[in-house]
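Just one chain is shown here, as C-alpha coordinates, and it is the form predicted on its own.
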Amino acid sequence: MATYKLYYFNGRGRGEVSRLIFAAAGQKYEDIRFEGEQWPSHKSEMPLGQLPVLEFNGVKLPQSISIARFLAKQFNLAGKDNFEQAQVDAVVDTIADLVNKFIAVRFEADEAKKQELGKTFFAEELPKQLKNLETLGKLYGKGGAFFVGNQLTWADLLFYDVGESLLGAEANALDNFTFLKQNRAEVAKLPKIAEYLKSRPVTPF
(Lines of atoms letter the chains of each structure in order from A and count residues from 1; the text may use other names and numbers.)
(Lines give C-alpha, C1' and ligand atoms only; values in the text may rest on other atoms or scores of the structure.)
Protein backbone atom coordinates (compact mmCIF):
# COMPACT_ATOMS: atom_id res chain seq x y z
CA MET A 1 0.00 0.00 0.00
CA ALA A 2 1.35 3.42 -0.98
CA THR A 3 2.38 5.76 1.84
CA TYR A 4 2.50 9.54 1.63
CA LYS A 5 4.16 12.11 3.89
CA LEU A 6 4.03 15.83 3.13
CA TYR A 7 6.64 18.04 4.77
CA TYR A 8 6.02 21.78 4.90
CA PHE A 9 5.81 24.71 7.29
CA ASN A 10 2.75 25.27 9.46
CA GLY A 11 1.05 27.45 6.85
CA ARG A 12 -0.68 27.21 3.48
CA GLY A 13 2.03 28.64 1.22
CA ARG A 14 3.38 26.30 -1.43
CA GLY A 15 2.20 23.18 0.38
CA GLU A 16 -1.53 23.83 0.45
CA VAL A 17 -2.38 22.76 -3.09
CA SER A 18 -1.06 19.27 -2.29
CA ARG A 19 -3.11 19.15 0.91
CA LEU A 20 -6.18 20.13 -1.12
CA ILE A 21 -5.44 17.35 -3.62
CA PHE A 22 -5.19 14.82 -0.79
CA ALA A 23 -8.47 16.14 0.62
CA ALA A 24 -10.29 15.98 -2.72
CA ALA A 25 -9.05 12.43 -3.27
CA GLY A 26 -9.95 11.31 0.26
CA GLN A 27 -6.38 10.01 0.56
CA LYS A 28 -4.76 9.54 3.97
CA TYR A 29 -1.29 11.02 4.40
CA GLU A 30 1.01 12.29 7.11
CA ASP A 31 0.85 16.10 7.26
CA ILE A 32 4.19 17.07 8.82
CA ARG A 33 4.29 20.78 9.67
CA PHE A 34 7.46 22.50 10.87
CA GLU A 35 7.41 25.65 12.95
CA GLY A 36 10.06 28.17 11.91
CA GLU A 37 12.43 27.31 14.75
CA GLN A 38 12.24 23.57 13.99
CA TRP A 39 13.19 23.88 10.33
CA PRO A 40 17.00 24.38 10.58
CA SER A 41 17.47 21.00 12.28
CA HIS A 42 15.55 19.25 9.46
CA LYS A 43 16.85 21.18 6.46
CA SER A 44 19.67 18.72 5.74
CA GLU A 45 17.13 15.86 5.56
CA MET A 46 15.51 17.33 2.44
CA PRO A 47 16.92 16.72 -1.07
CA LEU A 48 17.35 20.41 -1.95
CA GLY A 49 17.25 21.85 1.56
CA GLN A 50 13.83 23.41 0.95
CA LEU A 51 10.11 22.72 1.39
CA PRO A 52 7.63 21.38 0.48
CA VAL A 53 8.77 17.79 0.11
CA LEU A 54 6.60 14.74 -0.55
CA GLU A 55 7.82 11.37 0.68
CA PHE A 56 6.24 8.62 -1.41
CA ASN A 57 6.96 5.05 -0.34
CA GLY A 58 10.13 6.23 1.41
CA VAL A 59 11.52 8.39 -1.44
CA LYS A 60 11.52 12.19 -1.12
CA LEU A 61 10.40 14.47 -3.96
CA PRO A 62 10.98 18.26 -3.85
CA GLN A 63 9.39 21.17 -5.81
CA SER A 64 5.80 22.13 -5.08
CA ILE A 65 4.46 21.98 -8.64
CA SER A 66 6.12 18.62 -9.35
CA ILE A 67 4.62 17.24 -6.14
CA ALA A 68 1.14 18.54 -6.94
CA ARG A 69 1.24 17.29 -10.53
CA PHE A 70 2.34 13.81 -9.39
CA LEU A 71 -0.44 13.64 -6.78
CA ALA A 72 -3.01 14.88 -9.29
CA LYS A 73 -2.00 12.10 -11.69
CA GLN A 74 -2.16 9.55 -8.87
CA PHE A 75 -5.72 10.54 -8.00
CA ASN A 76 -7.14 11.31 -11.47
CA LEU A 77 -7.19 15.08 -10.94
CA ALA A 78 -4.82 15.96 -13.79
CA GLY A 79 -7.13 15.72 -16.83
CA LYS A 80 -8.61 12.72 -18.63
CA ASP A 81 -6.02 12.46 -21.42
CA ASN A 82 -2.73 13.98 -22.52
CA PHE A 83 -4.31 17.03 -24.13
CA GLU A 84 -6.51 17.76 -21.13
CA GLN A 85 -3.40 17.45 -18.97
CA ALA A 86 -1.70 20.01 -21.21
CA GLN A 87 -4.69 22.34 -20.78
CA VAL A 88 -4.49 21.92 -17.00
CA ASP A 89 -0.76 22.68 -17.17
CA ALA A 90 -1.48 25.83 -19.20
CA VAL A 91 -3.85 27.03 -16.47
CA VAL A 92 -1.31 26.15 -13.77
CA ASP A 93 1.47 28.00 -15.62
CA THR A 94 -0.78 31.05 -15.95
CA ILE A 95 -1.52 30.93 -12.21
CA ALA A 96 2.25 30.68 -11.61
CA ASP A 97 2.77 33.86 -13.68
CA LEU A 98 0.30 35.65 -11.41
CA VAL A 99 1.84 34.24 -8.21
CA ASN A 100 5.38 35.24 -9.18
CA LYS A 101 4.28 38.83 -9.75
CA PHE A 102 2.30 38.85 -6.49
CA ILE A 103 5.27 37.49 -4.53
CA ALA A 104 7.50 40.26 -5.87
CA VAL A 105 5.11 42.76 -4.27
CA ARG A 106 4.62 40.84 -1.00
CA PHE A 107 8.33 40.44 -0.31
CA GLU A 108 9.59 43.87 -1.37
CA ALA A 109 11.69 45.13 1.57
CA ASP A 110 11.39 48.86 0.87
CA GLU A 111 7.98 49.91 2.24
CA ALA A 112 7.48 52.89 -0.08
CA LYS A 113 8.39 50.80 -3.11
CA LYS A 114 6.12 48.01 -1.87
CA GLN A 115 3.16 50.42 -1.72
CA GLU A 116 3.85 51.62 -5.25
CA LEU A 117 4.30 48.08 -6.62
CA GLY A 118 1.10 47.02 -4.86
CA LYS A 119 -0.94 49.80 -6.48
CA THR A 120 0.35 48.88 -9.93
CA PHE A 121 -0.16 45.17 -9.34
CA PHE A 122 -3.80 45.45 -8.21
CA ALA A 123 -4.74 48.14 -10.73
CA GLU A 124 -3.03 46.75 -13.83
CA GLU A 125 -1.21 43.43 -13.54
CA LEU A 126 -3.74 41.42 -11.55
CA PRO A 127 -6.76 42.21 -13.80
CA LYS A 128 -4.67 41.22 -16.83
CA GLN A 129 -3.65 37.89 -15.26
CA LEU A 130 -7.19 37.15 -14.04
CA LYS A 131 -8.56 37.90 -17.52
CA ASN A 132 -6.08 35.36 -18.92
CA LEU A 133 -7.34 32.74 -16.45
CA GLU A 134 -10.98 33.51 -17.21
CA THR A 135 -10.20 33.15 -20.95
CA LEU A 136 -8.69 29.68 -20.39
CA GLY A 137 -11.58 28.59 -18.17
CA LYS A 138 -14.12 29.55 -20.81
CA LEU A 139 -12.01 27.94 -23.54
CA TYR A 140 -11.42 24.59 -21.83
CA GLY A 141 -14.22 24.27 -19.27
CA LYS A 142 -16.92 23.01 -21.65
CA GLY A 143 -19.46 25.42 -20.26
CA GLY A 144 -19.02 24.34 -16.65
CA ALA A 145 -17.54 25.96 -13.55
CA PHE A 146 -14.22 24.09 -13.59
CA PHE A 147 -11.20 25.10 -15.65
CA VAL A 148 -10.84 21.97 -17.79
CA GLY A 149 -13.36 19.43 -19.07
CA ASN A 150 -16.15 20.48 -16.69
CA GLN A 151 -14.58 18.37 -13.93
CA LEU A 152 -12.37 19.07 -10.93
CA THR A 153 -8.62 19.13 -11.58
CA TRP A 154 -5.68 20.36 -9.56
CA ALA A 155 -5.77 23.64 -11.50
CA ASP A 156 -9.05 24.45 -9.72
CA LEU A 157 -7.53 23.57 -6.35
CA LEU A 158 -4.45 25.69 -7.03
CA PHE A 159 -6.58 28.67 -8.02
CA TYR A 160 -8.77 28.21 -4.95
CA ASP A 161 -5.70 28.52 -2.73
CA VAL A 162 -4.06 31.38 -4.62
CA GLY A 163 -7.43 33.17 -4.69
CA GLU A 164 -7.56 33.01 -0.91
CA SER A 165 -4.30 34.96 -0.69
CA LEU A 166 -5.41 37.47 -3.32
CA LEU A 167 -8.75 38.09 -1.61
CA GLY A 168 -6.95 38.47 1.72
CA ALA A 169 -4.96 41.34 0.21
CA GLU A 170 -7.74 42.83 -1.95
CA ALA A 171 -11.28 41.76 -1.05
CA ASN A 172 -12.76 42.88 -4.40
CA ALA A 173 -10.10 41.27 -6.58
CA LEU A 174 -12.49 38.84 -8.32
CA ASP A 175 -15.57 41.06 -8.57
CA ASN A 176 -15.29 41.52 -12.35
CA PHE A 177 -14.52 37.85 -13.08
CA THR A 178 -17.70 35.80 -12.94
CA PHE A 179 -16.15 32.51 -14.02
CA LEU A 180 -13.35 32.73 -11.43
CA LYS A 181 -15.75 33.58 -8.59
CA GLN A 182 -18.01 30.68 -9.56
CA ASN A 183 -15.01 28.37 -9.86
CA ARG A 184 -13.89 29.06 -6.29
CA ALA A 185 -17.46 28.72 -5.01
CA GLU A 186 -17.86 25.31 -6.69
CA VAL A 187 -14.55 24.06 -5.24
CA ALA A 188 -15.50 25.21 -1.73
CA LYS A 189 -18.88 23.37 -1.99
CA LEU A 190 -17.32 19.97 -2.73
CA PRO A 191 -18.03 17.87 0.40
CA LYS A 192 -14.47 16.63 0.96
CA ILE A 193 -12.99 20.08 0.36
CA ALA A 194 -15.60 21.75 2.59
CA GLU A 195 -14.76 19.30 5.38
CA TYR A 196 -11.03 19.93 5.00
CA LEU A 197 -11.45 23.72 4.97
CA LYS A 198 -13.52 23.51 8.15
CA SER A 199 -10.99 21.35 10.01
CA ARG A 200 -7.59 22.63 8.80
CA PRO A 201 -5.44 24.69 11.19
CA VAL A 202 -5.84 28.45 11.06
CA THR A 203 -2.44 29.88 10.06
CA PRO A 204 -1.11 33.36 9.27
CA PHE A 205 -0.07 32.47 5.71
Given for the second form:
Amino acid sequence: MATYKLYYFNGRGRGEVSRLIFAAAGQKYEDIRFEGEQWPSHKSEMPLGQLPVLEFNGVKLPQSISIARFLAKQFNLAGKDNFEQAQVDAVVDTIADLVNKFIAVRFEADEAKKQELGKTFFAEELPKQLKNLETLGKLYGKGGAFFVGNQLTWADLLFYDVGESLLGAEANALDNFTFLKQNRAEVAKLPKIAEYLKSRPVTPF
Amino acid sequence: MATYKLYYFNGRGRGEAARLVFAAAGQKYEDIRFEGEQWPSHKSEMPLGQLPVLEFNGVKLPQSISIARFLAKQFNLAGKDNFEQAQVDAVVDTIVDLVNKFIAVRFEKDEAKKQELGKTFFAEEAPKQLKNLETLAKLYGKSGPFFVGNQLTWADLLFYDVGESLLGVEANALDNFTFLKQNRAEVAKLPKIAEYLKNRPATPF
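Given the form predicted on its own above, produce the structure of the same protein in the form predicted in complex with the partner chain.
Below is the entire complex, every chain and molecule, led by the chain shown above.
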Protein backbone atom coordinates (compact mmCIF):
# COMPACT_ATOMS: atom_id res chain seq x y z
CA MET A 1 0.00 0.00 0.00
CA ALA A 2 1.32 3.42 -0.93
CA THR A 3 2.52 5.59 1.95
CA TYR A 4 2.52 9.37 1.95
CA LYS A 5 4.34 11.73 4.34
CA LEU A 6 4.16 15.49 3.92
CA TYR A 7 6.86 17.57 5.64
CA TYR A 8 6.18 21.27 6.09
CA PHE A 9 6.02 24.02 8.70
CA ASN A 10 3.03 24.38 10.98
CA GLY A 11 1.09 26.64 8.64
CA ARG A 12 -0.68 26.84 5.27
CA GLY A 13 2.01 28.52 3.18
CA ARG A 14 3.27 26.33 0.36
CA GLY A 15 2.07 23.12 2.00
CA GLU A 16 -1.66 23.65 2.22
CA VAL A 17 -2.55 22.88 -1.38
CA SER A 18 -1.26 19.34 -0.85
CA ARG A 19 -3.24 18.98 2.36
CA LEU A 20 -6.38 20.12 0.48
CA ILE A 21 -5.75 17.48 -2.20
CA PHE A 22 -5.34 14.74 0.41
CA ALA A 23 -8.58 15.97 2.01
CA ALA A 24 -10.52 16.07 -1.27
CA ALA A 25 -9.32 12.56 -2.04
CA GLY A 26 -10.04 11.23 1.44
CA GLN A 27 -6.45 9.93 1.50
CA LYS A 28 -4.61 9.27 4.76
CA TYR A 29 -1.09 10.67 5.12
CA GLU A 30 1.39 11.67 7.79
CA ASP A 31 1.06 15.45 8.20
CA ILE A 32 4.47 16.35 9.66
CA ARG A 33 4.69 19.96 10.83
CA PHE A 34 8.00 21.45 11.97
CA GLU A 35 8.00 24.31 14.43
CA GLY A 36 10.56 27.02 13.67
CA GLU A 37 13.18 25.76 16.10
CA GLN A 38 12.93 22.15 14.88
CA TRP A 39 13.61 22.98 11.25
CA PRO A 40 17.40 23.62 11.29
CA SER A 41 18.07 20.06 12.51
CA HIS A 42 16.00 18.60 9.66
CA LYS A 43 17.08 20.90 6.82
CA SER A 44 19.90 18.64 5.66
CA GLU A 45 17.48 15.69 5.41
CA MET A 46 15.56 17.42 2.62
CA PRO A 47 16.83 17.19 -0.98
CA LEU A 48 17.08 20.95 -1.55
CA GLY A 49 17.13 22.04 2.09
CA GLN A 50 13.61 23.43 1.68
CA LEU A 51 10.00 22.59 2.52
CA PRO A 52 7.52 21.25 1.61
CA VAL A 53 8.76 17.77 0.79
CA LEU A 54 6.62 14.73 0.02
CA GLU A 55 7.91 11.31 0.91
CA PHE A 56 6.20 8.70 -1.28
CA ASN A 57 6.99 5.07 -0.56
CA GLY A 58 10.19 6.25 1.12
CA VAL A 59 11.46 8.53 -1.68
CA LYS A 60 11.56 12.30 -1.15
CA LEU A 61 10.18 14.83 -3.63
CA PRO A 62 10.65 18.62 -3.23
CA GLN A 63 8.88 21.59 -4.90
CA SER A 64 5.37 22.40 -3.70
CA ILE A 65 3.66 22.62 -7.10
CA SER A 66 5.19 19.39 -8.39
CA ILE A 67 4.14 17.66 -5.17
CA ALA A 68 0.57 18.90 -5.58
CA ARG A 69 0.39 17.88 -9.25
CA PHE A 70 1.66 14.38 -8.39
CA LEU A 71 -0.91 13.93 -5.63
CA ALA A 72 -3.68 15.25 -7.87
CA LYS A 73 -2.73 12.73 -10.56
CA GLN A 74 -2.64 9.90 -8.03
CA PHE A 75 -6.16 10.73 -6.89
CA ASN A 76 -7.74 11.71 -10.24
CA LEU A 77 -7.95 15.41 -9.45
CA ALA A 78 -5.64 16.56 -12.24
CA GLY A 79 -7.85 16.49 -15.33
CA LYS A 80 -9.16 13.56 -17.36
CA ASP A 81 -6.62 13.43 -20.21
CA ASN A 82 -3.29 14.99 -21.18
CA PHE A 83 -4.81 18.12 -22.71
CA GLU A 84 -7.20 18.73 -19.81
CA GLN A 85 -4.27 18.25 -17.44
CA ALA A 86 -2.37 20.84 -19.48
CA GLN A 87 -5.30 23.27 -19.12
CA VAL A 88 -5.21 22.71 -15.36
CA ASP A 89 -1.44 23.29 -15.41
CA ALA A 90 -1.91 26.57 -17.31
CA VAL A 91 -4.41 27.78 -14.68
CA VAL A 92 -1.93 26.75 -11.95
CA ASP A 93 0.93 28.60 -13.70
CA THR A 94 -1.24 31.72 -13.79
CA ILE A 95 -2.04 31.38 -10.08
CA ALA A 96 1.71 30.87 -9.41
CA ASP A 97 2.52 34.08 -11.35
CA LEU A 98 0.12 35.89 -9.05
CA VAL A 99 1.58 34.31 -5.90
CA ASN A 100 5.15 35.21 -6.86
CA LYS A 101 4.21 38.87 -7.28
CA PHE A 102 2.25 38.80 -4.01
CA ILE A 103 5.22 37.30 -2.17
CA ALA A 104 7.52 40.00 -3.54
CA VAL A 105 5.23 42.53 -1.84
CA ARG A 106 4.82 40.63 1.44
CA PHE A 107 8.54 40.04 1.91
CA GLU A 108 9.67 43.60 1.11
CA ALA A 109 11.81 44.61 4.07
CA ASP A 110 11.38 48.37 3.70
CA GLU A 111 8.04 49.25 5.29
CA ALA A 112 7.32 52.33 3.18
CA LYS A 113 8.22 50.51 -0.03
CA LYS A 114 6.08 47.59 1.09
CA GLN A 115 3.03 49.84 1.49
CA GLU A 116 3.59 51.27 -1.98
CA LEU A 117 4.18 47.89 -3.64
CA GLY A 118 1.06 46.59 -1.92
CA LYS A 119 -1.05 49.45 -3.29
CA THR A 120 0.23 48.85 -6.84
CA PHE A 121 -0.22 45.10 -6.52
CA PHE A 122 -3.85 45.27 -5.42
CA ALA A 123 -4.72 48.09 -7.83
CA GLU A 124 -3.04 46.76 -10.99
CA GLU A 125 -1.20 43.44 -10.96
CA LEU A 126 -3.72 41.44 -9.01
CA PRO A 127 -6.78 42.44 -11.09
CA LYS A 128 -4.80 41.63 -14.24
CA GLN A 129 -3.99 38.10 -13.05
CA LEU A 130 -7.49 37.53 -11.67
CA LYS A 131 -8.95 38.56 -15.02
CA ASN A 132 -6.57 36.07 -16.68
CA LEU A 133 -7.88 33.33 -14.38
CA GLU A 134 -11.47 34.17 -15.29
CA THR A 135 -10.49 34.10 -18.98
CA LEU A 136 -9.08 30.60 -18.59
CA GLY A 137 -12.11 29.50 -16.53
CA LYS A 138 -14.31 30.66 -19.42
CA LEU A 139 -12.14 28.92 -22.03
CA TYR A 140 -11.74 25.58 -20.25
CA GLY A 141 -14.48 25.38 -17.63
CA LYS A 142 -17.30 24.09 -19.90
CA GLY A 143 -19.71 26.53 -18.28
CA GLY A 144 -19.26 25.08 -14.78
CA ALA A 145 -18.09 26.51 -11.48
CA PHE A 146 -14.63 24.94 -11.67
CA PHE A 147 -11.67 26.10 -13.74
CA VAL A 148 -11.43 23.08 -16.06
CA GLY A 149 -13.80 20.50 -17.43
CA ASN A 150 -16.76 21.14 -15.14
CA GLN A 151 -15.26 19.15 -12.29
CA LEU A 152 -12.99 19.75 -9.30
CA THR A 153 -9.26 19.76 -10.01
CA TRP A 154 -6.27 20.79 -7.97
CA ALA A 155 -6.32 24.19 -9.72
CA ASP A 156 -9.52 24.97 -7.79
CA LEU A 157 -7.95 23.79 -4.52
CA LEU A 158 -4.83 25.89 -5.12
CA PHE A 159 -6.91 28.96 -5.92
CA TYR A 160 -9.00 28.37 -2.81
CA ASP A 161 -5.87 28.52 -0.67
CA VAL A 162 -4.24 31.46 -2.47
CA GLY A 163 -7.56 33.33 -2.34
CA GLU A 164 -7.62 32.92 1.42
CA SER A 165 -4.21 34.65 1.69
CA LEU A 166 -5.23 37.45 -0.69
CA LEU A 167 -8.47 38.11 1.17
CA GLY A 168 -6.58 38.09 4.46
CA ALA A 169 -4.48 41.00 3.17
CA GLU A 170 -7.24 42.81 1.24
CA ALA A 171 -10.82 41.85 2.02
CA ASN A 172 -12.15 43.36 -1.24
CA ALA A 173 -9.63 41.62 -3.51
CA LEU A 174 -12.23 39.44 -5.28
CA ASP A 175 -15.18 41.87 -5.23
CA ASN A 176 -15.20 42.37 -9.01
CA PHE A 177 -14.65 38.71 -9.84
CA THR A 178 -17.92 36.83 -9.70
CA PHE A 179 -16.64 33.57 -11.17
CA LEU A 180 -13.71 33.44 -8.76
CA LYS A 181 -15.86 34.15 -5.70
CA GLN A 182 -18.35 31.49 -6.77
CA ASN A 183 -15.49 29.05 -7.49
CA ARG A 184 -14.16 29.40 -3.94
CA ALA A 185 -17.64 29.03 -2.51
CA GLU A 186 -18.17 25.80 -4.45
CA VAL A 187 -14.87 24.38 -3.21
CA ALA A 188 -15.67 25.25 0.40
CA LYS A 189 -19.05 23.52 0.12
CA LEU A 190 -17.68 20.13 -0.98
CA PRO A 191 -18.32 17.79 1.98
CA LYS A 192 -14.74 16.51 2.40
CA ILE A 193 -13.34 20.02 2.04
CA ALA A 194 -15.90 21.56 4.40
CA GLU A 195 -15.02 18.93 6.98
CA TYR A 196 -11.29 19.54 6.53
CA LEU A 197 -11.63 23.32 6.79
CA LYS A 198 -13.62 22.90 10.00
CA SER A 199 -11.05 20.57 11.60
CA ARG A 200 -7.65 21.82 10.46
CA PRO A 201 -5.39 23.66 12.92
CA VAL A 202 -5.59 27.45 12.97
CA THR A 203 -2.14 28.83 12.18
CA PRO A 204 -0.56 32.28 11.79
CA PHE A 205 0.15 31.75 8.05
CA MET B 1 -4.76 13.09 -36.70
CA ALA B 2 -3.66 15.53 -34.01
CA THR B 3 -2.54 18.95 -35.19
CA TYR B 4 -0.05 21.16 -33.39
CA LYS B 5 0.68 24.85 -33.91
CA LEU B 6 3.20 26.73 -31.80
CA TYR B 7 2.94 30.54 -31.73
CA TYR B 8 5.98 32.45 -30.47
CA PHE B 9 8.42 35.18 -31.40
CA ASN B 10 11.29 34.53 -33.76
CA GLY B 11 13.72 33.41 -31.09
CA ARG B 12 14.44 30.76 -28.46
CA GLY B 13 13.20 32.52 -25.32
CA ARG B 14 10.28 30.73 -23.73
CA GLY B 15 9.36 28.86 -26.90
CA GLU B 16 12.44 26.78 -27.54
CA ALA B 17 11.76 24.07 -24.92
CA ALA B 18 8.59 23.13 -26.83
CA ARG B 19 10.49 23.13 -30.15
CA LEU B 20 13.14 20.81 -28.65
CA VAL B 21 10.40 18.45 -27.44
CA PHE B 22 8.86 18.36 -30.94
CA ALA B 23 12.32 17.72 -32.40
CA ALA B 24 13.17 14.91 -29.98
CA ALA B 25 9.83 13.30 -30.78
CA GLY B 26 10.19 13.74 -34.55
CA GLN B 27 6.73 15.36 -34.48
CA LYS B 28 5.63 17.75 -37.23
CA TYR B 29 4.08 21.05 -36.17
CA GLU B 30 3.47 24.55 -37.49
CA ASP B 31 6.27 26.72 -36.09
CA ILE B 32 4.70 30.19 -36.23
CA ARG B 33 7.16 32.98 -35.43
CA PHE B 34 5.95 36.55 -35.04
CA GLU B 35 8.32 39.39 -35.78
CA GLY B 36 8.09 42.26 -33.31
CA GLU B 37 5.85 44.45 -35.46
CA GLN B 38 3.39 41.60 -36.20
CA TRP B 39 2.73 40.78 -32.56
CA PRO B 40 0.42 43.67 -31.55
CA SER B 41 -2.17 42.63 -34.16
CA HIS B 42 -2.20 39.05 -32.83
CA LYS B 43 -2.04 39.75 -29.09
CA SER B 44 -5.82 39.73 -28.62
CA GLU B 45 -6.05 36.32 -30.31
CA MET B 46 -4.07 34.73 -27.48
CA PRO B 47 -5.87 33.70 -24.26
CA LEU B 48 -3.68 35.76 -21.91
CA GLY B 49 -2.27 38.18 -24.48
CA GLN B 50 1.12 36.48 -24.19
CA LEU B 51 3.34 34.01 -26.03
CA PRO B 52 4.09 31.16 -26.39
CA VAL B 53 0.73 29.58 -27.12
CA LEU B 54 0.14 26.03 -28.35
CA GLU B 55 -2.87 25.32 -30.49
CA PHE B 56 -3.78 21.63 -30.21
CA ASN B 57 -6.60 20.39 -32.40
CA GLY B 58 -7.81 24.00 -32.63
CA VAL B 59 -7.80 24.80 -28.88
CA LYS B 60 -5.29 27.32 -27.51
CA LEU B 61 -3.09 26.68 -24.46
CA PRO B 62 -0.88 29.39 -22.89
CA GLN B 63 2.04 29.15 -20.39
CA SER B 64 5.35 27.89 -21.73
CA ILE B 65 6.08 25.26 -19.07
CA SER B 66 2.59 23.76 -19.22
CA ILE B 67 2.89 23.61 -23.01
CA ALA B 68 6.22 21.80 -22.80
CA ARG B 69 4.93 19.34 -20.20
CA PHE B 70 1.86 18.53 -22.33
CA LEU B 71 3.94 17.90 -25.42
CA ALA B 72 6.38 15.76 -23.44
CA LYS B 73 3.49 13.65 -22.12
CA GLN B 74 2.04 13.28 -25.62
CA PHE B 75 5.38 11.97 -26.91
CA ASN B 76 6.49 9.88 -23.90
CA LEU B 77 9.25 12.28 -22.85
CA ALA B 78 7.77 13.14 -19.46
CA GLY B 79 8.73 10.16 -17.28
CA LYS B 80 7.36 6.64 -17.21
CA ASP B 81 4.86 6.85 -14.32
CA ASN B 82 3.27 9.50 -12.08
CA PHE B 83 6.14 9.59 -9.58
CA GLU B 84 8.85 9.75 -12.24
CA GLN B 85 6.87 12.53 -13.93
CA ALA B 86 6.81 14.32 -10.56
CA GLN B 87 10.59 13.97 -10.28
CA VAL B 88 10.92 15.50 -13.74
CA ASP B 89 8.55 18.30 -12.66
CA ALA B 90 10.67 18.98 -9.57
CA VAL B 91 13.80 19.30 -11.73
CA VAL B 92 11.89 21.63 -14.05
CA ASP B 93 10.68 23.76 -11.10
CA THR B 94 14.29 24.11 -9.98
CA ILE B 95 15.40 25.15 -13.47
CA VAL B 96 12.53 27.67 -13.55
CA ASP B 97 13.63 29.11 -10.17
CA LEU B 98 17.03 29.65 -11.78
CA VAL B 99 15.55 31.22 -14.92
CA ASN B 100 13.36 33.64 -12.97
CA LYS B 101 16.35 34.96 -11.04
CA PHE B 102 18.39 35.18 -14.27
CA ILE B 103 15.62 37.14 -15.96
CA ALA B 104 15.49 39.60 -13.05
CA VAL B 105 19.15 40.34 -13.77
CA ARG B 106 18.84 40.54 -17.56
CA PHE B 107 15.84 42.89 -17.51
CA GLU B 108 17.30 45.31 -14.94
CA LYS B 109 17.20 48.71 -16.60
CA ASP B 110 19.83 50.47 -14.55
CA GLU B 111 23.11 49.45 -16.16
CA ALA B 112 25.26 49.73 -13.04
CA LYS B 113 22.74 47.79 -10.98
CA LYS B 114 22.53 45.19 -13.76
CA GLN B 115 26.28 44.61 -13.64
CA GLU B 116 26.14 44.18 -9.88
CA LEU B 117 23.12 41.86 -9.95
CA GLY B 118 24.84 39.83 -12.65
CA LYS B 119 27.96 39.42 -10.53
CA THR B 120 25.93 38.27 -7.52
CA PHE B 121 23.82 35.98 -9.66
CA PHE B 122 26.76 34.12 -11.18
CA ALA B 123 28.76 34.09 -7.96
CA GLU B 124 26.02 32.93 -5.60
CA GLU B 125 22.52 32.24 -6.92
CA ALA B 126 23.40 30.30 -10.07
CA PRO B 127 25.85 27.93 -8.31
CA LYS B 128 23.26 27.31 -5.61
CA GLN B 129 20.57 26.32 -8.11
CA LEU B 130 23.01 24.37 -10.30
CA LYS B 131 24.10 22.41 -7.22
CA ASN B 132 20.41 21.74 -6.49
CA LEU B 133 19.99 20.35 -10.00
CA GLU B 134 22.95 18.03 -9.54
CA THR B 135 21.49 16.91 -6.19
CA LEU B 136 18.18 16.00 -7.81
CA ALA B 137 19.89 14.13 -10.62
CA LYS B 138 21.89 12.13 -8.11
CA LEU B 139 18.63 11.29 -6.35
CA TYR B 140 16.53 10.49 -9.44
CA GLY B 141 18.91 9.86 -12.33
CA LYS B 142 19.65 6.18 -11.69
CA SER B 143 23.31 7.07 -12.38
CA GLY B 144 22.76 7.97 -16.01
CA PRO B 145 23.57 11.27 -17.70
CA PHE B 146 19.93 12.40 -17.73
CA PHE B 147 18.13 14.00 -14.81
CA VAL B 148 15.53 11.28 -14.22
CA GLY B 149 15.27 7.57 -14.77
CA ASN B 150 18.29 7.09 -17.00
CA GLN B 151 16.44 8.29 -20.08
CA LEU B 152 15.81 11.56 -21.90
CA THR B 153 12.96 13.67 -20.56
CA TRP B 154 11.88 17.23 -21.21
CA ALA B 155 13.80 18.33 -18.09
CA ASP B 156 17.02 17.60 -20.01
CA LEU B 157 15.75 19.51 -23.05
CA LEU B 158 14.75 22.51 -20.91
CA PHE B 159 18.11 22.54 -19.17
CA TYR B 160 19.88 22.30 -22.52
CA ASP B 161 18.14 25.48 -23.63
CA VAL B 162 18.53 27.39 -20.36
CA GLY B 163 22.19 26.36 -20.23
CA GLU B 164 22.71 27.88 -23.64
CA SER B 165 21.44 31.24 -22.37
CA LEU B 166 23.55 31.09 -19.21
CA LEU B 167 26.71 30.21 -21.13
CA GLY B 168 25.99 33.00 -23.59
CA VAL B 169 26.35 35.49 -20.76
CA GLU B 170 28.99 33.73 -18.64
CA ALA B 171 31.05 31.18 -20.53
CA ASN B 172 32.34 29.63 -17.29
CA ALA B 173 28.90 29.22 -15.69
CA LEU B 174 29.01 25.40 -15.74
CA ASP B 175 32.75 24.88 -15.21
CA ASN B 176 32.33 23.39 -11.73
CA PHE B 177 29.36 21.22 -12.67
CA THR B 178 30.57 18.06 -14.35
CA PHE B 179 27.20 16.30 -14.40
CA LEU B 180 25.45 19.28 -15.94
CA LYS B 181 28.09 19.74 -18.64
CA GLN B 182 27.92 16.06 -19.50
CA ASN B 183 24.11 16.18 -19.48
CA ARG B 184 24.07 18.97 -22.10
CA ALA B 185 26.65 17.13 -24.20
CA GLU B 186 24.51 13.98 -24.19
CA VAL B 187 21.42 15.92 -25.25
CA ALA B 188 23.30 17.63 -28.08
CA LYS B 189 24.54 14.25 -29.35
CA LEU B 190 21.10 12.68 -29.75
CA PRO B 191 20.61 12.31 -33.52
CA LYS B 192 17.26 14.14 -33.78
CA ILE B 193 18.49 16.93 -31.52
CA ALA B 194 21.84 17.27 -33.30
CA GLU B 195 19.95 17.55 -36.59
CA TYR B 196 17.56 20.14 -35.16
CA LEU B 197 20.36 22.25 -33.66
CA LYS B 198 22.15 22.24 -37.01
CA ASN B 199 19.11 23.42 -38.97
CA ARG B 200 17.24 25.78 -36.66
CA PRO B 201 17.32 29.51 -37.43
CA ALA B 202 20.01 31.54 -35.68
CA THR B 203 18.23 34.26 -33.69
CA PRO B 204 19.26 37.12 -31.39
CA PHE B 205 17.64 35.50 -28.32
